[in-house]
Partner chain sequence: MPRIPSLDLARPSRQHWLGYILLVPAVLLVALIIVYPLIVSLDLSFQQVKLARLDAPRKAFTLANYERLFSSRDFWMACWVTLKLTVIVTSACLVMGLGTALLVNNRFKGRNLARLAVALPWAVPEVIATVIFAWIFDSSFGLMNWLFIRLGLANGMINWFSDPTAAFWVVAITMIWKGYPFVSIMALAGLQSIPSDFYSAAKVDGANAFQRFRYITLPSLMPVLGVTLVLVVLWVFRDFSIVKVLTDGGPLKATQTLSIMTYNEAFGFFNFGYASAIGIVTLIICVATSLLMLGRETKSMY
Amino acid sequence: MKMSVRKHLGAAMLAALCTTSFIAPSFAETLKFVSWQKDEKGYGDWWGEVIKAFEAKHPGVTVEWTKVERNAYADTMTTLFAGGQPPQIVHLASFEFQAFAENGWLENLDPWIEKSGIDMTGWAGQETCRWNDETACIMMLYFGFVMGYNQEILDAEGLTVPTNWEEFLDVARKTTKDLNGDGIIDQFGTGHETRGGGGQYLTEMLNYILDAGGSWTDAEGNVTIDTPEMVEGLTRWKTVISENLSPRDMTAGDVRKLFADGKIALKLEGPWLYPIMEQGAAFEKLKLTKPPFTPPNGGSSNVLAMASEIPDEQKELVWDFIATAMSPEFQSRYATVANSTPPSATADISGAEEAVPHFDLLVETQKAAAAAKVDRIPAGLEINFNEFAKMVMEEAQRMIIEDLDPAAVAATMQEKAEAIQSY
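Form predicted alone: structure of the chain on its own:
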């Protein structure tokens, strides 16, 4: 089924985009690369190195790297593709590429992989990139969550690092405080993004849902929201947000900075948290450990792909860019620069712990998430994920604002999810 273009963006937005740096290149020597990670510490640095190495291999070829905010990303990319102005190098979240592939906008990479002779055996999360019996993309990250904690905040309350939900909730409640007596909470027990796209909102919720034994769908793609396990997961999420144990109406970047600056006690996050911690005012007080939840949150993160409707000479260049990112050199650099587990099973990560002291922890949580087959993309809802995520976010927000029974909310979500799935 083809995904319709989001009409609310309108021709005006498309026209505006097409008068900016998104205009299709006049020459094949300029390749457009749009990403939300451009200024992220770690990942942005790694992409910068890949671009520099690629441009050095191809004198006269320039990669024009543009940032689009994550909460506007899917809509922006959809508009660019639908308007015939796609970036040649395609960077997408692993939960949104399916709609682009279904529309025929992504090149089948099977012939390119075969021609290059790259061994994809054991490439973490790569099975997710198969769509309609073709390889639509290359997985760039499969991860497991870790938990950051502020040792000073815990010590001040005589608390230890939590190892299960009950302990986590107790610590979060005891460390959420108005420190200066002005009636406003300025230190939070934990932190979640609640302002942004539905995909990130669902990822935040998934921490609690997985530990409660719930899932959006089963392995066959049947919706499984109206279950006792999901009700428990929704109850936990409602508790954390409604009790103001997390700041509200903040982006992921805002919340991560609060933790890095010492304003949050516990932070559940992917491996990208550490380079953000390093930049924070409270870095010396912060530590990482495995999450208190089983299994840990995690799954596939982001992918690289190629626009299908571009000239052949540009395709050759784009594939070499992708191959550069997949090379042994840059897969090894992924560990030390991006501070993350590389998807390549053969990447040399020896010595990674010297640059990333907690690297063994990243490997441990990645393996735990993979063993439990954790992913943020519900089976059977891949094409409709954006609509599904928006629905869940709206219903979860209504549950909190109107103080609704999580059991009733689960039933409503079940009905609406089944309707979305039948589109």
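To test you: the structure above is the form predicted alone. What is the structure of the form predicted in complex with its partner chain?
Only a single chain is listed, so you will not see partners or other molecules.
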């Protein structure tokens, strides 16, 4: 009898163990999702909603959402992939996914899109996600720049909102001031990041280059830096920086904060400026309008992808996560929660202007940038973008530090860009 009880208990335990181990994978699945946007007001909130909806749809499946700072992002992701432990849900900047796709680390999403029947027509910036004739990712944001301005600063100088480069320069010069006479400039005409990564530096320069009619490369990927338009663009950049119309050696975050606190008159920025403005001390004095430059700066921002070397059942889940983010519901929520233009052409954004007063402006600049095929990632230099951006930043810095002729700098950049392209 004693043995029998023991046997029964043993059998029950074995059965319980087997049941648990069979059920466990479907109930205790954890998908890793690494992102730099966690905790960001707007985008972070939107991702949070997507995760919540996905987890509600898949009981027992958890999305382990981890934040990695943007400046450590590429190293972290590279290490995770190289070590064979990639996050299943892959979030990358649109200028860095190419290296991962080239290495075969990202799943081809074409069969998944086809199977789900999602219509990708008009999905903003999606062509950037094509790599080696495959869809390596889904574009999560394609944006156009807007211009923030401080009404109080302009009024104090009797100035109006600039509508072209000459007016912009005039306003920037007249509003750059040492207000308390201590020899230190404490109010700037405009603000750009001049410290940090090459990618951001390149984006800041692009405001002036696009308006001057220049571009880094043409549609076929040929380098087109040594042109009169590019020389004009470089001259404008040199003017703004060397005349100290922008605070020097600041990161993008610091410059945005300065604008939000009322220390900068004009700020060219993406849709993410508004949530930062809301938190600033000068919010009541700040307004948004379309940039004085044509076409407006803009382009692709970040992408969502799937790690290629994960089990098939996880791929199903990851695709469902991506599909949730792409769903009409969450594309609409992108407008109201993330304050940004959703990439989906069919997203219902009616009423978004009630939640985001300047939403029409965002749509207008996004469309203008898309129509002009603006992107900060030059065609033909995608895989070497970081190296190219670093080279451009250094040559532009040299131009300012050593007071070089922009025409000579353009020629040097052309030569170096072609060398990078040939690696």
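Residue numbers count along the first chain shown, from 1. Just so we're on the same page, rigid core means the largest C-alpha set that superposes within 1.5 Å between forms. Not measured: the values here are computed from a predicted model.
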Q: Report the hinge rotation between the two forms as a whole number of degrees, treating the chain as two rigid parts and superposing on C-alpha atoms.
A: 10
Q: With the core fitted, just quote the Cα shift at residue 84 between the two forms, in angstrom to one decimal.
A: 2.9
